[in-house]
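First, one chain by itself in structure tokens, the form predicted on its own.
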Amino acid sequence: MARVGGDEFVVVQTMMAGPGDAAALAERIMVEIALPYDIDGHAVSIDTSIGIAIFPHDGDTVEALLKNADTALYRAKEAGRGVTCFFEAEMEVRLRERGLLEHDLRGAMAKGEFEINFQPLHACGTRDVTAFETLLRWHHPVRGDVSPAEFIPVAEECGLIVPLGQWVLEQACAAAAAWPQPYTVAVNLSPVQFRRGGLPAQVAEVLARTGLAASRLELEVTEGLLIEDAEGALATMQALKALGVRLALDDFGTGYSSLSYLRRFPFDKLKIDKSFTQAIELDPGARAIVDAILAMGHSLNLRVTAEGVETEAQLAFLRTLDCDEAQGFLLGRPVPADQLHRRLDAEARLERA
């Protein structure tokens, strides 16, 4: 056994009957390391991620085995804590592709490849526009349009989400400040932006530079942030609320969906995940969940938005439950910032005429 880095170790196992022996050793290592340590009266436990490469199938040299074990370790860390992962040839392909994507991502902002789009939110009862959500788009010159589901996790892993998130916030606030109507603009925040610190000050600076009223900015967060660092998240949210901005809990229903979050954290809105909205026509369970979320949200004086509305039947059902807002392709698709501005200008001229 050897230590090869700050928190990385290599174990060489011999006299193996097969891969099962490696898996058994990995399990023993994880169990032993996970036993709690007493440090100044505090119980502290450590999670371990393990990657395994087997000679000669996964490499017939020391260099190849170490490289492939490290690739398997990276995959294990991606999968969560306390995971063991065997090397597979496809992993190397995925890792190489991720490296290329990160390389392209680092130059995308300087090259002007990013664009923000806005998708409208509508009042369920009247279909009037109430707000616009900011969506980030990446137009790659070779890859074409890269899905946010593909590049956002990479940006979070390599730290690029911080400058990228700052750029999105600035662009969204500047665009909204120029709209002729005082619609609210919603911007998604990454947990990484919270962990880096200084977020309330950054938001305050952006609002001051763009001239957007704080009451017109809505910041969306996911439950993962609350699980990772509840105390830090609460302090940051309270500072943001002190600025006058609004806070929304996004994708509600897909995580822990704890009532304690809603009581403890200063949210103004819940957003029902689209997976429930799109299932309400055929799935009684989904209808019951949506009904419960709406009742719970309204009992706590929170506005509730249903995401992913694509049919009139879905919208009609949401109306029967007094859902506040709806968002989805039925009501409006995302459009580029300049196109939206022209449309809002035209509507304003018609109202004045």
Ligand code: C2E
Contents of the next structure:
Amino acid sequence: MARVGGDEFVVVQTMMAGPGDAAALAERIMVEIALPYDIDGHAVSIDTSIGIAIFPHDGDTVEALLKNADTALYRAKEAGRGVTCFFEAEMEVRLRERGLLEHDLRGAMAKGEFEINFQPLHACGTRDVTAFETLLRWHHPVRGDVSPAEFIPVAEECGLIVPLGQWVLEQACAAAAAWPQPYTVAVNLSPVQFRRGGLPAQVAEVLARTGLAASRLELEVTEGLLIEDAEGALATMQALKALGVRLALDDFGTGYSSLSYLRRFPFDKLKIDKSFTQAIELDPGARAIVDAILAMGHSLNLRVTAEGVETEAQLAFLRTLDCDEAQGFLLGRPVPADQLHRRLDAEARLERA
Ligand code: C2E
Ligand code: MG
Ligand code: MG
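Given the form predicted on its own above, I would also like to look at the protein as it appears in the form predicted in complex with this ligand.
Time for the whole complex; same chain goes first.
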């Protein structure tokens, strides 16, 4: 057994009958390390992640075995705490693909490949526009448009989300400050931007520089943020609220959907995930959940937005439940910032005429 750096260790197991022996050893190591330590009367426990590569199948040199065990370890860490992963050749392909994406992502900002789009949020009853959500787009010269669902996690992992998120915030606030009508602008924030610290000061600075009123900015976060570091997140959220910006909980229903989060954290709005909205017509269970989320949200004085509204039937159902806002392809697709600006200008001219 050897320590190869930081908190990483290598265990060489010989005389194995098969992969089951490696799994059994991994299990023993994990159980043993997880036993709680008593530190000043506090029980502290340690999680272990383990990656396994087997000779000669996964490599017939020391270097190849170590590298592949490391790839498996990377996958294990990605899968959560206390996980063991065996190396699979396809992991390497995925890792290489991710490396390429990361490489391109690092150059994309300087090359001006990013763009922001805005998607409208509408009042359910009147269908009036209430706000626009900022959605990031990456136009890759070779891959074409890459979905944020694909590149945001990579940007988060390599830390690039911090400058990228800052850029999105600036673009969104500057655009909104120039709109002829004082609509709210929503911006998605990554948990990584919270963890980095200094977020409230950055937001305050962007608002001051762009001249956007704090009351017109809404920041969207997901539950992941609250689970990872509840205390830190709460302090940052309170500081953001003190600036006068509003906070929305995005994708509600897909994570832990904990009621205690809604009570503890200073949210103004809850956004029901599109998976529920889209199941409304077919699945009575989804209807019951949407109904329950709305009742609960309203009783906590939160505004509720349904995401992913694609049909009139979905909108009609949401209206019967007094849902506040709807967002989705039925009402408006995301459009580039300049296109939206031209449209808002034309509307303002029409109103004046
Ligand atoms: P989100 O914040 O929940 O954004 C809503 C997503 O639903 C957007 O996907 C939007 O295009 C899509 N959508 C809207 N209406 C409909 C509909 O009627 N049907 C369907 N099927 N989809 C609809 P998009 O733009 O691909 O973004 C995916 C996610 O990426 C976002 O989910 C958000 O979590 C993340 N994201 C996007 N831009 C940013 C950003 O600037 N920063 C961060 N941290 N995350 C971002
Ligand atoms: Mg969002
Ligand atoms: Mg969402």
